[in-house]
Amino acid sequence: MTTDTARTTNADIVAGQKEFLLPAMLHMYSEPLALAEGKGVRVRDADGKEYLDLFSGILTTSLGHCHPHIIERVTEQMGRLGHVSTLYATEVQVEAARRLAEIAPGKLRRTFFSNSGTEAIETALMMASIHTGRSEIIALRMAYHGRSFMATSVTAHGSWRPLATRVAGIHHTLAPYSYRCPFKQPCDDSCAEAFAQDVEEVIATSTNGQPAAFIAETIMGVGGYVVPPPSYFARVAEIIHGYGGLLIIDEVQAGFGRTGRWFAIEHFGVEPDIMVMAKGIAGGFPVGATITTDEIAASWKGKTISTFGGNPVCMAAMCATLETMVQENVPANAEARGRELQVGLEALQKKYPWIGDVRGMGLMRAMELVEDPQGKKPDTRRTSALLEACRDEGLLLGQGGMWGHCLRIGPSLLVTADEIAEGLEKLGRACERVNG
């Protein structure tokens, strides 16, 4: 290892990680990248190389790295009150909950804060079961909802499920995956009914007919930014409510202006019974949130607590983040920059036939790579090579998809037109490097 006076390198950090951290931890590249500092959409590794970050810590540094207002608010809070747990009330937690209620859809106004999306999912599933008095859950194939025992059970990616056993009473239905629609090609909104009917069939055949809830990401994140047909959620809401269950919407990746609306579910004209948030909610600080209605919240009669959920420092970061998002009108910026990004990705698709699909909303965009446009066989090898080529070009993107065959783009919500253009230029050079 290095001395106090020697410069720590990428190799030093990676060696230390291999020695002391869990080997199963996933890294984006063949050789882990050790980041040391960041500002806005720029980061530097421990060797001093600069990168344009268009993945923002899996869509978490929603206002870019080290936003000055977040730093100011967090520093001030640290000097006043750092931690008290939810056994005590704090002004900053109330402020955070109020700001969230102001932008949440419909009657969603009662929040429980936790530390991560996984914890928020656990809270939502328990909340639905308590309110309905039921325990069976319907989820989507290809979904990702977190890393706990319950969350990995509602997750439907084999590589993210380390145990063969799972929580009983969880059932999976077809993912509304337009590019790979089994009903019609090209898929259109008429397929929404067929996808929704599979939900009803799962309820009728695989449950006791009394589900507690249906849970889904509005746009599948790990699945490769899969956007459902426009009328899908309205039909699913009708079906699950018809059976007396609740609609839980996971906005962990799609929320907070990223799709051009405060929450992606607003594009579909549906009001969830429970909504789950994390990642970009606090600009990089660990906050998970589960929001619901007065009626559902009142159903929880037992005790509940979170030692670190609602932590004053994290709540200060969340308040600063939401305040800045409103002031900067990030939904409008995400919509405008997202259109520019989509145009650039479609231009690359025309040039390279192995880019089978370009999709997404706002600043949540993906490319799906295939070996041939007709057969649509996933091209995992080229996707990994393209990710590495982007790194070499100084561009950070994400990887996803059921077979690791999608590139995911999700930059800071304050990204500029010039930065989008720069990212597209770097991506274009990387595409040329892996072509052939």
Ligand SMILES: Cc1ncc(COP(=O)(O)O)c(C=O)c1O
Second form
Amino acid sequence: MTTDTARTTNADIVAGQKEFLLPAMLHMYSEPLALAEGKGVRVRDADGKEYLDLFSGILTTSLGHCHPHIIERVTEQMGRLGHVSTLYATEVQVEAARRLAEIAPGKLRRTFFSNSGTEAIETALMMASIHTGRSEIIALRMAYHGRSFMATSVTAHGSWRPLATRVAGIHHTLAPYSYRCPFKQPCDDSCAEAFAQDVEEVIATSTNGQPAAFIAETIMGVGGYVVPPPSYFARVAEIIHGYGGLLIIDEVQAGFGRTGRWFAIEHFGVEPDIMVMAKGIAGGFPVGATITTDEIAASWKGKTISTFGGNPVCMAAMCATLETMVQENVPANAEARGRELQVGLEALQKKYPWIGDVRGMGLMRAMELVEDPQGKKPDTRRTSALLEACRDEGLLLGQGGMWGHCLRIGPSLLVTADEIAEGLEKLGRACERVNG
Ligand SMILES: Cc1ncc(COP(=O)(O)O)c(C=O)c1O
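Let me have the form predicted together with this ligand next, following on from the form predicted on its own.
Full complex below, order starting with the chain above.
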């Protein structure tokens, strides 16, 4: 990283943003942060201040910023063939799809590439509807699946739904939220059945009995890294298949090595019918992927294209990401560093009673902030203050949870033990500042 970054200031960029971009665009801080450059887990703002980035552009720069192998393959591809559209076949798109089929669970082997998680979700929902000939979808309360008309309709956070008419035929079931489990405290795997029963009840009471699909994030990302009880997905798969519907699993945040396995759903021993990926799949390049079985893929009889889907440069970035992940056994690093992070966060929890819960898998870890550990009233105010205090300490983290009361950590999967320790130290100082 060079140090000469003060050509245009933070204030200049933020002023331009406020003048020319959509005001609805969310920025986590009271004053937006303008980032100018990055390398590995370090980024620098436009005024030259350095930050340890443990949020990686919303869990997307999965190998850190400006990884040399991604730069090398992207540059080489750009110099050879930059764009063709899905009207033409390319070697690099076939390579990306073949590699994906090799690591995807079970019979998932047919991919359609698009440009974002949202588009990949749209593709999955349309695919399920085409295959089953049905249109009703069951989704989870507190889910986040993207920003299009359909994706915001399966999303179930009021604050992420614009004030417009919803797409009809979508029904939301209980989120398998262990920390706030309505059935038993502390929640355990015996609650999986009760959460799954709610899916059956929603089908019986709110649909025509013929759902096209059940869709869920394996770990609810925007929801604050909510990890369902171990048996949950196996039971839900039985129920939705029993009604002739498909299981769509959204791995946009949790997939691609982040939880210590290639896909988080592998921890639950379940094979989805359709799986959706994006974010970290191409190390920061815009790739969405929807993968399914031969049989479901064959049902799509109409035409479909994407101008930018499968773009050769983005496919090269995806192949480079996968190559590095395999060569450097990146999922194992995610698991080991994730354990260190969990231990550090639990130590903070012991010190501060307002840290109600610490949870996650691999390098997807969250702290839930509450006003008191018994009542569990969400503490949004302290969470926002903590995020700002982390920024002052030179640490970038994310915010989430239904009430914006969770702190989310999701660094590059190549993060080192020293960088995790440094992050915990900065977070510890920030906690001290907002205590009391
Ligand atoms: C689980 C999940 N699904 C889908 C999306 C939508 O992805 P994108 O922002 O690339 O459209 C997101 C984005 O945060 C997500 O977290």
